[in-house]
Structures are given as structure tokens and as C-alpha cells.
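In C-alpha cells, one chain follows: the form predicted on its own.
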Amino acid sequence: MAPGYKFFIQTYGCQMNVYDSAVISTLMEQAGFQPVKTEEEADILIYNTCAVREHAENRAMGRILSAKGRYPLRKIVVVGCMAERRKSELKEKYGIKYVFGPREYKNIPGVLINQEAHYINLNYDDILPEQEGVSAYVSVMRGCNRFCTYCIVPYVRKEEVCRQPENIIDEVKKLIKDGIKEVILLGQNVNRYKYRDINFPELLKWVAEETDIKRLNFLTSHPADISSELFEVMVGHNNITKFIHLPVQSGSDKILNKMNRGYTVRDYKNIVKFARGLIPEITITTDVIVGFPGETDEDFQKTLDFIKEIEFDYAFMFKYSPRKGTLSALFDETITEREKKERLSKLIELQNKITYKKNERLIGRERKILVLGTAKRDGVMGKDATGKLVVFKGDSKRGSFVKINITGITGWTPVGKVVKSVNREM
């Protein structure tokens, strides 16, 4: 297949996959292929897949097999975590010829042009992917060495590899020139970033001080690796969003130990206490898994009590699903699907009330908002300096800053009206 053919990318899963799709798109364009926005226009269909949960795999597999049936003459390319996990099955059972794991993306254009694959175990330091919009992602590291018992990521994304800080700075500066206002530094566990003598707080400080980025954020943090230095850097720089996503997963020490998370409930509470003591306005979000093997009613109640005490601003909540190849997949399932659903429903109901209550406290306050674009239903969507999303009426320009007065809550989303435009962030 010669360059000039058109390709389409469909992305599933996490922010890293979104960034990886930008990397793949850049590699394809550099090789002479042309991006298009729909499957119908494309000669090559690329599906960037996720393997974290069974539901994500099923969605991607359904779309891939449907495309294979609808477009029998087009090249189907499967990439990402599911591609790594189910490579043999995709090729042998489903007849997908082009399958690439997360460290093989540089092979894609060459293989499509009938060249041999020759890149293995690589990083992407020399690729500065094209990104559009107000916000953009920048990968600072890849892989994970933590091996939580339920998680497939260390097996499909392999060991941790950290980027050179100078390369990260170059990418952020390029994005700023392209009009990006917010950069989100990415890693499976950014707190494990270490390049020579530079750790993640030092990297964060360097990016905040050595670039003109208006808003700087990062994902994701692991409680076992976080340091007080991180929060000290956050409080000392106005352009760093006062937000942290800190997955707790369970409020039971017994379950945390079975998950191999490396911290206790008390450890986590101490992190939150320190963070809120230093940055009272900080937004803290989390992930929670219910129905992990061995989770009793008492363990689940501990999680509910923990959520009540911490009062997260928001939580991503899931029922446990075993991932073949992980240690927990060998554990005996002790909770039925019905029990998992009931526990998840209780947890969601509790967290929704907390989210509403916390956002309700914003009513009457003014917030400086970075305008992201049109809201899903009506109005304009923006993000404040603590990472909270706000919807308001008006025709404010995407990428601009406005001052909003919060007038109410819709669902649990703060809504408001424009007080005035802000020409500069700080």
C-alpha cells in the first residue's frame, strides 16, 4: 500500500490512548498517509483499544468485527492494550493481519507499505504529535511497575520508561505555539517519574516555570508514591491547576492489601489532610472498585464510611471484573454480579450527593474559567483553576478566560453567568 491512502482512528479508553492516537496519526502523516474523520472515507481503519475492563474490550471488539464485515476490502489495524493482550487471538481467530502493542507504533506505517517491522520496546521521545483545541496531553512516562493484582496495564504497557525532561519542555512549547492553553502531563503513575536526578515534582516545577503555559495539570497519581513536595510545588505556582486525581480503590485495608496497593486507609487520609491543609480549595477525585474478591459487607461499609469522611469532589466508580493474566483473576469470586451492581448503585448514590453538596457551596462565588467549548446540552463549558467544570451562557471564545459568577447547580454541574472577560490568566 503506497502513501496517499486515507486513514481513520477510533480511540477507546484512557487519556494515554488519546495521546497515543495523536502519536499514531502523526507517524502516519509523516509517512504520507492522509487523516479523515469517518470510517466511510478511509482506506485504513485503526482501532486504538483498551483492556482495563471487560466492557471496554467488548465495545472495541464489537466495532472491529462490525467494520471487518462492512468493509472487507479495507485494511483493519488494531492497536493498544487489547491488541497487546489478545494479539494471537486477533490474528488467528479473527484474521486481523495488522496488530500492534503500545510499544510498536513506529512499525505501523512501514508495515502498511509492505516493509518489515523493526522497532521494538521503543519510546516516542522524537515524536511531537499534532494536537488541536484548548487542552492537550503530553506523555512524561509510559508503563507501570506497580502490579496491582487486578490491573492488566503492567503486562500490556510493560515496564516504566521516562522521557527526557528537555524533550517534554520542547513539546509543551510547541503546543503553546499551536494555541494550546492547558497541558496535562500523563503517565500511568506520574509520581514514579525519575529521569536521572529529576523527579516528578521537579519536572512539574520546571514545566510551570520554563514555559508560558496558562494551565498545567497531570494524571494519574498513585497514593503509595506521592510526596509532600508535589503539593508544595502546586501551591507555589498559579498556573498549576489545584486538582489531583488520586485513586483509592477501597476503604478497607484488607482489600487494599489484596489489591497490592502499597498503602493503608490511614496513609491515604494523611495525604488528603496534608493536601487540603496546604491547598484548601484543591479538587480531589478518585477511583473506586466494588465487589473485589473477598470484599465482605463489612469491607464495603468501610468504603462507604471512607467516602463520607473524605468527601471527594467526584469519583469514577466501577464493579470489579477479572482480567485474564492478572493475579486477582486467580482469586475465587465471592460476590455475585447482582451484589456488585447493588453495591455500585449505593456507592454512586452516595458520591452523587457529596458531589452536589460540594458544588452547591460554589453558588455565589466568582471563578476564573478557561473556555473549553460548547456544552453538550446548552451553553458554554469551561474549567476553573481547581479543575471543576462549569457551564454558562454566552458566546465566549474558545480558549479565552472569563470570570463567572456561579448561580446554581444543574445535575451536579455548577452553572453561572459571565461577569467579565479576562485578558490574561495571572
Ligand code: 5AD
Contents of the next structure:
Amino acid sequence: MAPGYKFFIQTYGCQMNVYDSAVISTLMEQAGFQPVKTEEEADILIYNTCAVREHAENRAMGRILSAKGRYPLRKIVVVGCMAERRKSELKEKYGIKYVFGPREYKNIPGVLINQEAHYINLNYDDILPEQEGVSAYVSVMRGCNRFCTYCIVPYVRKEEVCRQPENIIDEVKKLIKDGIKEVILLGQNVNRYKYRDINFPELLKWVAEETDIKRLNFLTSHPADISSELFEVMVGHNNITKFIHLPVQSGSDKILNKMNRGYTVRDYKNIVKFARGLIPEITITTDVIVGFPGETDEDFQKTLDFIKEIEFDYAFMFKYSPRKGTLSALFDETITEREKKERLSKLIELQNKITYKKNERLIGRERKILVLGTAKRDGVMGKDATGKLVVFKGDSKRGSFVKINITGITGWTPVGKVVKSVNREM
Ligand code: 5AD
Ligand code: SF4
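Switch over from the form predicted on its own to the form predicted in complex with ligand 5AD, please.
The next block holds the full complex; its first chain is the one shown before.
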């Protein structure tokens, strides 16, 4: 296979995978391959997969096997976390020749043109992937050393490797030149970032001060590694979005302990108290898992009470999915699927009410919005300075800033009317 052939990438899973697909695409283009937007047009089909829950794996596997049946003569390339976890099965059982884990992407173009795979345990510091639009991701670290007992990530993305701050700054500057207005720094647990003597709050401060980025944020934070310094940097910089995604996973200390999370419910509440004390308008979102082994009705009630008390702006809620190879897959006292489903719907029902109530409080308020693009149903969609999505009517340009008056809620989303366009962010 020679360069000049067309490739298509389908991405599943988290923001890191979205970023990695941009890395792979850039590597492929540098080697002379041409990106296309559909499977039909492509000679090479790349599937960037997720392994966090069984459902995510099943979806990707279904699509890969159906593509294999439909396009027997095309090259099928499987990458990402499932590729790492099920490498031998993909190769031996399903006959897929090209399988690359998250650390092997530099090998993809070379192997496709029949060279040896010669990169191992690489980092991607020298790759500044092309990204289009208003918003872009920049990875600051890869891997995870935390080993929460339910999580496959440390096994498939391996140990933490932090990126040079100078490379990060270069990438943000390049993105700004390309028209990007919002950058989201990515890491499985950004609070463990450390390069030379630079920690994450220092890195964040550096990016906020050394570049002209209009909006800056980061994903994901871990309650056991977060410090007050982070919030102090956030409050001190107008271009940092007042938003934090801080997964709690459970409202029961017993379950948090079994998950090996490294904090208690009380620790978590103290972080929220501190954050809201310093930044009253801060948007806080979370992740919650229901039906972890050993989660009794009482433990689940603690999670409900906790969610009620904290009032998250939004929560991503999941049924526990045992992942082979993780410690919790060996735990007994498993919860039935029916019970998990019931708990999940109860939790979603509660959080939906809270999300609505919190968004309702915005009615009558003015917000400065970064316009992201057209909304799903009707109108324009944008993000305020606390990371909240807002929909409004008008023909505002992508990447521009407008002042909006919030007039109501549709579904759970705040909707508004344009007050005026603003050329400059605060
Ligand atoms: N089962 C269910 N949810 C999981 N997550 C991670 N691993 C699992 C699992 N085995 C959830 C956590 C994490 C989010 C990205 O996915 O809530 O924060
Ligand atoms: Fe998984 Fe825990 Fe690492 Fe997050 S911190 S990626 S949940 S092991």
C-alpha cells in the first residue's frame, strides 16, 4: 500500500480519543495519506475504540465486524483502548491485521506501507495535530497510575507520562493561529501533572498568561489530587472557564474505599465548599457509578442524598460494568442488572430535576457566550464563561462572542436572546 490512499477514522469514547484521532489523522497526512469523511470513500478504515464499559466495546466491535464483512478488500485498522485490551482476539479470532494500542500510533503509517513497527513507548510531544473549529483539545499527559479498582484505563493507557510545558504552549499558540478560541487541556487525571518542578496549576497559569487563548479549561480532575492552588489560578484569570468536572463516583465512604478512590465524602464536600466559596458561579459536574459490587440500598441512598446536597450542574451517570483484568471484576456481592437499572433511573430522575432547577436560576441573567455553531434542533449554540451551554436565535458567527439574556429553558438547556455582539472577551 502506497501513500495517496484515502483513510476514514471513526472515533468512540472520551475526549482523549477525539484528540488521538486528530493525532493519527495528522500522522497519516504527513505520510501522504488523504483523509475522507465517509467509510464508503476510504481505502483504509480506522476505528478508534473505547474499553471503559462493555457497552462501548460492543458498539465498536459491532461496527468493525460489519465493516469487515462489507469491505473485505479494504484495510481495517483498530486502535484505542479496546485494541490494546483485546489485541490477540482481534488479530487471531477476527483476522484483523492492523491493531495498535494508545502508545503505538506513530507506527500506523509505516506499518501500512509495509515497514517494521519500530516505535515503542513513544510520546507524542512533537506532534501538533490539526484541529478545526472553535474548540480544541490539547493533551498534557497520558496514562494513569491511580488504579481505581473498576477502571481499565491504567492497564490499556499504561503509566503516566507528562508532556513538556513548552510543547503544550507551542500547540496552543498554533491552534490560536488556526482560529481556535477555546482550548481544553486533557489528561486522565490532570492534577497529577508534573514536569520538572511544574505542577498542573502552574501549567494552567502559564498557558493562560503566555498565550492569547480566549477560553481555557481542563479535563479531568481527581478529588484526591486536587489542590486549592488550582482554584486560585482559576479565579485569578479571566480567560479560564469557571468550570470543573470532578468525578465523585459514589456518595458512600464504604464504596469509595472499595473503589480505591483515595478520598471520603467529607473530603469531597470540603473541596466543593472551598471552590464555591472562592468562585460562587462555578459550574461543577461529576461522574457517578451505580451498582458497584457490595453497594447496598443504604449505600445507594447515601449517593442520592449526596447528589441532592451538592446540586451538581450536571452528572454523567453509569451502571457499573465489570472489566476483566481489573480488581473489582473479582469482587463478590455483585448487583443484578435489574437493580442497577432501577438505581440508575432513580439517580437520573433526581439529577434531571437538579439540572433543570440550576439552569432555571439563570433566567433573567446576562451571559457572555462564545458561539460554537448551529444547535441540534434550531438556532445557535454557545458556551458561557462557566462552561454552560446556551441556545439562542440569530445568525452569530462561529467563534464570535455575544451577550445573551437568558429567557427560558427548553428541555434542560437554557435559551436566550442576543443583547449585543462583543468583539472582545472580558
Ligand atoms: N463501569 C462503569 N463506569 C465506569 N467508569 C469507568 N470505569 C467504569 C466501569 N467499569 C466511569 C467512571 C469514570 C467515567 C469516565 O467512566 O465514572 O469517571
Ligand atoms: Fe480510571 Fe481512576 Fe485513572 Fe480515572 S483516575 S482513569 S477512573 S483509574
